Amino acid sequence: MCGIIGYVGEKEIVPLLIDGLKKLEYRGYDSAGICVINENGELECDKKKGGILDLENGVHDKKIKGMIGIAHTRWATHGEPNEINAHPHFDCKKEIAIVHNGIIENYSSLRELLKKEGHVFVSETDSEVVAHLIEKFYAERGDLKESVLKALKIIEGTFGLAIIHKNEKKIIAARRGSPLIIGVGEGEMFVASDVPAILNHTKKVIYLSDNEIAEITKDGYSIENLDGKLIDKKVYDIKWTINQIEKKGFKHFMLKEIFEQPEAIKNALRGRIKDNKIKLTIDLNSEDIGRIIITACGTSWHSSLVGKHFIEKITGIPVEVDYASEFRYRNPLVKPGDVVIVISQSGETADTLAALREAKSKGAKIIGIINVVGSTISREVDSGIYLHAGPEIGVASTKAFTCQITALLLIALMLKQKKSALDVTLLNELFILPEKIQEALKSSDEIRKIAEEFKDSKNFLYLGRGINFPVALEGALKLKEISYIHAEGYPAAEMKHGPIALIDENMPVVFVAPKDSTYEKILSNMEEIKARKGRIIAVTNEDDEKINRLANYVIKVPKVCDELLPIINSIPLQLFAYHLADLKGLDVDKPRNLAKSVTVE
């Protein structure tokens, strides 16, 4: 979950690397470091605990110059955040520098072996062992790429690596289980863990696959597998621009991305509904499907739960939803004829990728719902849907969630149309959904006032029924992620099976309460909270006297059909979490202990 950038070329390197780190700070922000082969042919480094600004000030004071270098922003796994544990890490002679994202599982045994051979370690990290292992083989071979290849055959675990040696005018990059891209320029080359880091300089990128190693000079690159076989890789053209990842006047990326949802939904739908038919490049026939399994993590798991509701309702096909992090560890009963849908915004989520490979090994057909074009999961699925939501920089996912639900609904409708004509009313509602979201966003100022009342609360309960239960889960997750307030999501009826014991005048309860088939039941649950002096915030699409009487605060959203309720109801919950965290003075885009893409287990 760390951020890596490297450069070889003719430009002034330090501002370029620092700018790249700023674009990657959502991937890790507890420490950062930079290492450059300077004008004297030596490795010159600076590392700082904390954000990129601290590092920027340090390297400016040191006046570091050079044309080859690597940099890193860290999300700690082994060793606490401090300058010693910050990357880059070095060999004993400080001739080799490495930056690493991932986990070296056998680092302990390798470390002991290398220490017996005289290597001296200075950090607590698993990553440092890589530098010393390369040093060991470089002493034998005198060639950086060959030494890295030898080291990688011994290393167990996951890695995205960028490596330099003071005597070689190149960067060696390697990947297993942790994303890494090569940026192709003219007279310059880049390596990075994500596209935003290099988008100011090139839109041509190559996505490294697992167990591939690249040798990168300013004039070009070569890629091979760990057996030394050369590989010809596709060069992708990135369609979005740097302007799309700037804040555009919004205080935080998260707020910008919440307000981008009307356009994001339009992009997710664009070209996929024509003449009242769903047009997807997915080869699925409902008659051939025994069951559907959806597997994902975090917010994507919540969208999976929503998808289960309407896929079963619309198609009659049984659907199971599994945490990707648990899927492969329980020997899942997957067989040919099953369809497994994997959902990941980044397309690099380690647990989801592992679940994909497990399901594929058992003969299932794999469908992906992914936002990042060219990502690992998008390349390994049989077919799928790109969300086209645009870059999502805020750690707490918003527009990807609503676009994932949209994509799942398109899959359900595509399967339905194989049997019978589609409900034109639902299709028409899909077309006007962006307008309904735009209307819901107008409540932002009103929601901020409500958030002001609750910013000092210590606990929250989120309740919903049916298709809106996952919305309650997602609302609670958003609050936890960015405000650090404890919150739990429950099916409203389950409140009486334990959580009602928590209700008193200090407990705020958020009800997702649209006027649907469960409305009267929800009102009954609200009565129970009211009787125990709980404070109620209700999200509803109905200006109803009963709900106005029961709730302390009512947030109204536009009316939509049942299938679209989870999308429209999510908007005020996203805004509520955002405003509450902002009022507390927290870093909304970079919440503590979290990173955008979970690329390690």
Contents of the next structure:
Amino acid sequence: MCGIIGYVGEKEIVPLLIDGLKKLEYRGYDSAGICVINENGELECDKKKGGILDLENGVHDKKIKGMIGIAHTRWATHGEPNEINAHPHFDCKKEIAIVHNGIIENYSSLRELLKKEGHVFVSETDSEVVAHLIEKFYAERGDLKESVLKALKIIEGTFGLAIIHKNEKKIIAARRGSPLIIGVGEGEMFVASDVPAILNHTKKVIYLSDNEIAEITKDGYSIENLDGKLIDKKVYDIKWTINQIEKKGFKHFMLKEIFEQPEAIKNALRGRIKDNKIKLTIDLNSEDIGRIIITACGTSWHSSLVGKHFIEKITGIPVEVDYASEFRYRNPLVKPGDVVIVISQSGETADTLAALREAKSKGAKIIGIINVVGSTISREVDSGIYLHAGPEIGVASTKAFTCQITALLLIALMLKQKKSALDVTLLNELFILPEKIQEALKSSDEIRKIAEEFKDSKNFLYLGRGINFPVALEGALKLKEISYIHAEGYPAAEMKHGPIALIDENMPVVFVAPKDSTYEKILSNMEEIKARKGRIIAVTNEDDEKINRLANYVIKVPKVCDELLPIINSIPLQLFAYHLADLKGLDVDKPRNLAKSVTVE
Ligand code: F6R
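What does the same protein look like in the form predicted in complex with fructose -6-phosphate (F6R), given that the last one was the form predicted on its own?
Complete assembly follows, chain above in first position.
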């Protein structure tokens, strides 16, 4: 939930670290801090409550110079967001500085122990204990890496850590459960939570695995496991460009990412359909599969629900969908022969990773649908496919959602082709989907006008049926997370079993109402709302007199086949949530209380 960057080299260090933090701000933005070993060999530090700009303004006047530094953007877990709890944290003598992402589970017992030994704590965080523990061992051995190794053997919980000591010309980095990468440059080295932080400087990246510790100097690095065994790690060449992670003239990353969907879907499909056959790097034989379980969190869980609909329809294989956070804790009945698909944009979600490990330990075959290349989940699955959607920076997931649905459809078709030829019409529809999305995006201005009418609403209901019910869930999630308006997604037919009691002129209802087998039923549900004075916004591909009469606002989307309806119908709902939140003047890319990747349970 927090972002880390560290640098060893000869560039001007403060602007470099601040720029890196800005690229990581999506990981946390309630406070930030920086610490550099200055030219006098002292630790010089600044911390601020608030975003990176607050830190930048404060640190500017200090004119800190040095060659080694670490910085952090925080998303609070222990201790309120304030300057004292902001990272870096220090030992008693202010010789050691640490930045930490994760949770130290045994921090309170360690803190008590260290206090008894005379250590003085200043913050309420779990992280500060790490600095004091290293201080204790450094006093014995005088070697930073050795001291960190000893501390890591005692610490329970998760960490991505970067540590400096004023007398040592290096950064020590370590990870367990929280992502950390090493950036390899020419005469300079980096450590960071994620690639965008260092992409301005290098494209060569090493992904640390759990229980690995790296010693980073200006001229190189070495990586060991906790037993001190040297590890030879692959250096990845990152293909993303810095342009891809900037806003390209859009007001927000979220809007840019909504508009990137035609390209993102093209990339998700690229090279995967040839001669009417699906080619994926997934090793699955439909005959051997007893059942498929899909597990994920949040938006990725919604795409899983869509996937269930067409995987069952296309392959005849039963599919269950489970929240990863529930799956991991209920001792799930998983048997060898089961296939578990884990879906994660970031590839770092703690609950999804734990669900993966649980399923693996029970003998299931694990398939991943992941966006971030080299992420922890992508490295632990048996096989999988990358979305190739490009970096998603806006906290509210958009392009990853539609690409996940595309990937699930490809998997369903791949399983089907082992038994019979594929439906060429569906394949052709997939090819022209990017154009259809482009068409749907043209409604953006019209949707903004509709959003203007509803921006003071306090509640919303989103209704859909069948394969479009998860779209209603996703539409409601988008609205609530960025506009802070309460919104509920519901299967339209369930409305009369309770939620209809809520309907009056103050309860706008968004209907996902494409012309499919459920269309007439959906129109009846609209009649029920209309009779109770509810205001209706309908997303549809139909243009008949009935829907125009029933809905106060009709947003048209292009016609697509049933399997692709959830993708095309999501576009106006993403735009509606975006425009409404923007009209309310909210920080769309960094909604309060949320972080892009949820690496704690
Ligand atoms: C909502 C959103 C979250 C994520 C969820 C899982 O817009 O982004 O609900 O979908 O935290 O994240 P990933 O897909 O990275 O595992």
